[in-house]
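One chain follows as structure tokens, the form predicted alone.
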Amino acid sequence: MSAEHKAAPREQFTGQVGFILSAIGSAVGLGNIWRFPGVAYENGGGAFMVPYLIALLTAGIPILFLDYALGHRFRGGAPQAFRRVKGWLESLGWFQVMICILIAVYYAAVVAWAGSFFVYSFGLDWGDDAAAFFVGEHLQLADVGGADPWLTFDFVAAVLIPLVIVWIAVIAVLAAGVVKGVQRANVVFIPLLVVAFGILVVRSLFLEGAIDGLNVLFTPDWSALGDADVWIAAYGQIFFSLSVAFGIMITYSSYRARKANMTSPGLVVAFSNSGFELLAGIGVFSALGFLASQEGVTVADLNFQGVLLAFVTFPTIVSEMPGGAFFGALFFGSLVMAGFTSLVSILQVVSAALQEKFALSRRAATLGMGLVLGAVSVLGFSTTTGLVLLDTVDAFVNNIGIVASAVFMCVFVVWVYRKAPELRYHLNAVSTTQVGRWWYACVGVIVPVMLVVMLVQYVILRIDEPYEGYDTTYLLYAGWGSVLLLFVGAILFTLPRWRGATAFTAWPTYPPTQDPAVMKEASR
């Protein structure tokens, strides 16, 4: 029988622990460490936990379950799964794959920076001026908008060499397969990450001024709860930190056994991700409190978000800490592990899609993908303008691409093709924790409404105000061009004939003829 009609046995995680650790490894990434603390501080401090928890329960977990249900029931990466919902929806799957492609090429660069700073930590090589070291000596950042052009091909060896190593490592992991590569990497790195970061947080709590930093983070501003922007920020934080709506959880859940429990592991993953974010907030603000006390400034005067928190503020903190080299190595080692496991999950989406669509072997798909994307990554992000390009692509792909992908998913799967009852039935048939009808309201109303508000708000902002004050022509190509590339790529990948396996029967059968109540719900 030809490959067009018969599917090869699908790879599977060996059990629940391997799947949970891999899903946590994907969700817990760089954003947990450097995004959550700043977002919480700017949106009501301790009071932010109220909308954050509500967003987790009404949007994060429901859309995570939607991803799990799609991947597990339709047994494929994003294009395969959506194609089995409705043929033309394969393009939505490729839209999600394109998001992963664009994120992977710059995310690898950040992992490479973290790897370099892990090495620098042992000698505290950044000296007394971490900012000058990061942008000057390490990145050799061009004077964009001034003497230098916005895009150069002046390569920086200190970035290029670690970046090549990251790509070789991630290709090796993916080529080894789901169990021997993806699962094994996460089983090793995630416990190590928890231990390393846990030691760092405990040490931070005993630093001089730590309590002042925690007071800044957790002092509640209850008036913030009346601000709609705070609620949007909470939904945005949950949404971006769970790795949902761009193919990762669909792909990972497709590698579980057909009768595997899905919802209980989903709850473990969601609460573990939020727990790590809270841990990161405590560690980061304890350390910021220490730095503020050493420099005689307030915490508000320091950089506490994004790339500068990790590569400028934290090295400065480490330089002033007793045993700084050891704790610097712990911090940047944690960044490498968190970033690497997330990068593996992002590229697994691309590899799985290529294997399934073009009937490629895992090794061929991984090597082909790795060589092409690795070359693009090196060309774009190991140059003197790499930081500016990274910053721009990240902002547009995350805030427009991923949000639009989630809206499309809810609209087409829930409203247009009315698959929500079938997917809920599937989750309940294989899981111990049952999903109630409340889930329909979450994925059909709350999630798309909040995301549309976020999307419209961000697009209007970007039209009115150039991102970071960058050149508008540059933003047209690098920012809006990245968004356009998502759509173009989705169309181009959808056009070729599907060469992979096509024979498929969803299990369990829906609607079950022996259950009149489910049949009645399915007929609505």
Contents of the next structure:
Amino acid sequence: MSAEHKAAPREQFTGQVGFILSAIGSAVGLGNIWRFPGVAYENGGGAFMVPYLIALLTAGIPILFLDYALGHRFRGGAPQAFRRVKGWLESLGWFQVMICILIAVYYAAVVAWAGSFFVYSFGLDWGDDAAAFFVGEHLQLADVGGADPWLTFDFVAAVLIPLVIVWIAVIAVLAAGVVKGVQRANVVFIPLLVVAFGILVVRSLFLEGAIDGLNVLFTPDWSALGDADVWIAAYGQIFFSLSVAFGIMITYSSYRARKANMTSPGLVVAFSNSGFELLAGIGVFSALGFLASQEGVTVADLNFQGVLLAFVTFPTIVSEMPGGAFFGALFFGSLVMAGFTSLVSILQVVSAALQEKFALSRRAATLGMGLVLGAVSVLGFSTTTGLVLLDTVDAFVNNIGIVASAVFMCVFVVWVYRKAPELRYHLNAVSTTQVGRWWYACVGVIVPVMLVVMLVQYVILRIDEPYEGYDTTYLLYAGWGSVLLLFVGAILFTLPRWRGATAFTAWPTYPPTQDPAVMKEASR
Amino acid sequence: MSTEAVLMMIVALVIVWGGLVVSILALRARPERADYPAGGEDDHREDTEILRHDT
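Switch from the form predicted alone, shown above, to the form predicted together with the partner chain and output its structure.
So here's everything in the complex, that chain up top.
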């Protein structure tokens, strides 16, 4: 391998288990822990499980298979895979890479906070007022409550140092490669995460008031099933929690051997993701029930969603329970592991795309990406206004960027270039679980229709009322600006000449060629 | 907990975790296909710019 333009052979997961654990590591992230419980509670409680399961079967698994088929058949990260579908679609790949870039820079900050809180939990450093500790002492948020000044470069050491450590760790993992880095990290962290989180859930089930919490979560409100918004929430939850449609699953499946089972492991991944989510719902609501009983309030009065659930409500619970330090360490340790494995997968998308387009070595692509994105991440999110920027970018990139990306995929791959039969044939040729014709209806109609409705609703909502009541000029730059950046980045990355390998024939051949021996027999 | 809530919790757990168990068992029973279409050797022909297998 001395000649310069002899690229190394494509990396490969060592087998089924490595791939499945890595895909679970990517799918199970912070959203499973802090998004699902709140969404389920607000949308009909126990009755929410009906639209949730239907969404899993009609949208989650089908779009997961679409990602798998694209990555596995066209053997590349997002830009390379889409380029092999149709030249100009490379830009859709870069659109997905841009989503990963924007998510990675703030996601790393959340992992860093969780790391800090893991350390704080040993001494229960947040004291009696966890809210004041989080926004005041830890983040040192400029003007708590979110107003002027909107953007500062006053760095907070307590955030900056862990954030730099997170970037160094994630770059080290990616630089080590798919097998020795990504796969190894997941093989260690995912079982550890399940054990740690399992202990946490069992412990919280035996807290006083836990049963009341579960009662609140699972009491079904059947009238919710007639509400269109509940159904949209279910499709949204499935869609966001599976980490589909922004390149991750395309990239990971491109690292599987050509002759590798795809759909059966895919089902394991999809059900593991939902299984973990359900476990998180049980754990979180048991703990919320305990807190409500201690404070003499109802569960509805507590903060049970997003950043505040993790960094304010949970520390409060930990302070009030016996042996809280251990419980806190388990919770924040789980957050770090779930977040870190997802961050690794998000950055692998960027790294793979750079390697393939610009014919870079893995080390060069990883280090270059790490230095640039790490710097942006530190500049934007370790300052006293980091939380506000994070909140804004997260809302816009997820609700507009990722949803639009999935709609583009369905429209161009399924409708315009009619690749669905080829992709289904591919999946069936290599997999043990066969995909029926129902799949066309899911990725061609159900998924795009639900997502377009979500997208239109969200855009109208954001035009009507500024997100979180933030300053409209700020939202124009930080929120809509992020969305614009996705498109601009997609164009800019598509323009340069493709320097990587271009020769490619998809296998197995489509439409399937007849076996010559059989044809000879038939023509006699 | 109310009976209805207990019932919904059990149904949800059985379906989701049951689905997980079934999908794992199915994969263990048939981890890979026995037959593949012709071709598809992982000889990295498409990964490198110079064909290494020809020389």
